[in-house]
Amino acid sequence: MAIETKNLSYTYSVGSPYQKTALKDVTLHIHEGDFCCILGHTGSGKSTLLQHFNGLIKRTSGELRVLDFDLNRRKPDYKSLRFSVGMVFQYPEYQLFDDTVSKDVSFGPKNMKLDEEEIKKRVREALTLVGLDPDEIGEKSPFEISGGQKRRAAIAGVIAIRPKILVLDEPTAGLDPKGKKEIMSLVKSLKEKLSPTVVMVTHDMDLVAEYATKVIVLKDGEVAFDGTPAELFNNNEIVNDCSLRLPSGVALANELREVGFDIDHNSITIEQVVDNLIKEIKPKENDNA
């Protein structure tokens, strides 16, 4: 299991007027491999859930265990578990400090003490895994490059400490199509190649339907949804109740049901419903003949 929550709960301010639970009895669990999307609006607790998983936030109410690591114990290895759990934050070029990119990105193997040689090693192999050049772009001041190259540096910054369980806070934030495109295909190659399990925040339900395995829905602190891409879009009384956008495949896939096309509910991207119509139509085609 990589992760596994039993009534966790949080309260921000206790005792101050300024008290808010954010999280109440959420109990979840999230199997190593999975591509898990959380899923809420604003206040419904994602972010406080995210920081739950590496430390940023300790337990106070309720269970907790990420990989090996019990964070029920007295006293948890939080410096451990940072470098099990790579937490890559909104807009992560905001991040960047250092003078040059290669600095930067040695910033965390440097944390986990270990020799110049490996975080040299370490640094050139997180930046090519992003797609950048170490020999043109590490020397470089992180405020010299373009804002693509910032965010994929700062996700370098991540990778580098080779986490288990990749943690993303909407990634694809601020970016047009082609960099939303960029930046998933990127997250996809990490899960493959580096990070097997990855949990994701995002707003976007066209990423949600392509690239989830499991996703998990928060309102009001609460789990509201936990399942499959599927079963969430084909539920529409989560998916109103939880005010969440269709992916476009779903919509699409929706009118042609209302004009009599038989489309399985199991297709929910756009490239999904294109292949399910065509198999729609053919037999139709070949009865015409």
Second form
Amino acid sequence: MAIETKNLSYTYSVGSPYQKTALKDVTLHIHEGDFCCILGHTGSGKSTLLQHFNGLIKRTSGELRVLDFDLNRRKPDYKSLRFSVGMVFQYPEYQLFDDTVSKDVSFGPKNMKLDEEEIKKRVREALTLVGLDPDEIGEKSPFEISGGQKRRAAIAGVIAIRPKILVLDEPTAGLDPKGKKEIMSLVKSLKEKLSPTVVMVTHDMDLVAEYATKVIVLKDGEVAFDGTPAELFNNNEIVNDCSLRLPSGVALANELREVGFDIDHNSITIEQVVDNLIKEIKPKENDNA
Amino acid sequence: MVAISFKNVSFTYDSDEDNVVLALSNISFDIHEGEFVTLCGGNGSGKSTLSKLTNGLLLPDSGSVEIFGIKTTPDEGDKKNKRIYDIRSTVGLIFQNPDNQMVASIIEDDIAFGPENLGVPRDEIEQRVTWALKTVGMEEYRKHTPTKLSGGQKQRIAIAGVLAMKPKVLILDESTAMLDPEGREEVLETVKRLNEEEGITILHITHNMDDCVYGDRILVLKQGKLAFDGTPQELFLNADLVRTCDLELPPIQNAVYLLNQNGIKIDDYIQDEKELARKLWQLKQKI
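For comparison with the form predicted on its own, would you give the structure of this protein in the form predicted together with the partner chain?
Now the complete complex, all chains and molecules, led by this one.
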């Protein structure tokens, strides 16, 4: 189990006029190897939940376990937890601060008190994994590189600690379609090579359809849905209730079923639906030929 | 009347000599009053440079930019452009992050900031604030603070702030990029209404191809050059061009493209899922 919560609740500014309950009895399980997307509107509690995963917000009510860390204990080892859960915030490139990319990436490993050789190794590894040349880009100032490279450099800084869980808050925000594809294939390759569990917040339902193995929907601080993307997007009640958008593949599949096509409910991306259609339309054409 | 006219415009950022970047190269186009034009292109294609040239924040190295017939560059012999403020009050610019454009802690003060700086009389400021808030559908928030609004609401306030200066042209420089889908729709519907009802000329800069359906004409920039100027329909039928410009087809057009690749021929422009489903069903009946 990578992340496990039971009746996790959190209230901001307790006892003040601004008191606000952000999470209410959240119970969820994220397994090792999951690509879990967390959905929900602004103010639904997504960020509060995410920040619990590496102890940026300390658990106050309910139970929380992350990897081997039991955060219900009186004094949990937050420091080691933070070296195991990598957090990529929104627009992470705004957090680059050092005068060279390599130095910036070494910040995490340095804080882990690793020896110099190991730090160098980690920096090279991280930069190579995100597709930046350590010798060329590593020596540049973060201000000299392009926007897409900056975001990669920032992600390198997070994975240099070799996290077992990678948490990303809207990693594709503000990128053009090409940049979006590049970052998502990077996340996918990091999941294969380094961090087997990925938790990602996104508003882009097409990304959910393409990448997620598990989806959790938050609504007003509570879990409104927990299951696979196909289950979610074929459940009209939940989709309407949480006013979610449909991935373009599902929207198309629904219209196709309406006119009489038989489309598999597991087809949720445009590519999958098109494959389905080809099977529906094409075989007869081949017979005629 | 021509609202925005670019004639053979080139622009270079020459921060240091070895590293000269040609941001725009020989760009020409006219945008007429009342048009709703979408400007697309990947990161670094020159979109923002173009928007800054349009209100004189940047001046072209060669060629000319004219706004309702007024050049952004100074007349010969002059050091400064005497009419730059005419241009700036004609062209309103909305940026990506609404938080960077909020100046006051109460919304009505924020909206009044622009006209106050233009020296508009007090009574008229009052009227303009009321009108601007009503136009973006935010009149009930007049006495609120901007901090508690959603992204879409903040961006509508930013638009109202610019509207209060009564611009004839509104440029949205990736103003929807940071918003969630609801916020994006909210802002674009507002802009569309401004275009239709107030006749304001719109230049919307984006790399989100779903946004293109709001306009009637698309300009595409590719590495500083104008790669396309036409209707969304024409652009979407040219899948290869879209791809080489670091953009992607909207999902429905992508489905049509993939079907065509697999020998299921659909030649017409398809507007939405419903139309595609109907077309495909007809096709299946024929086989």
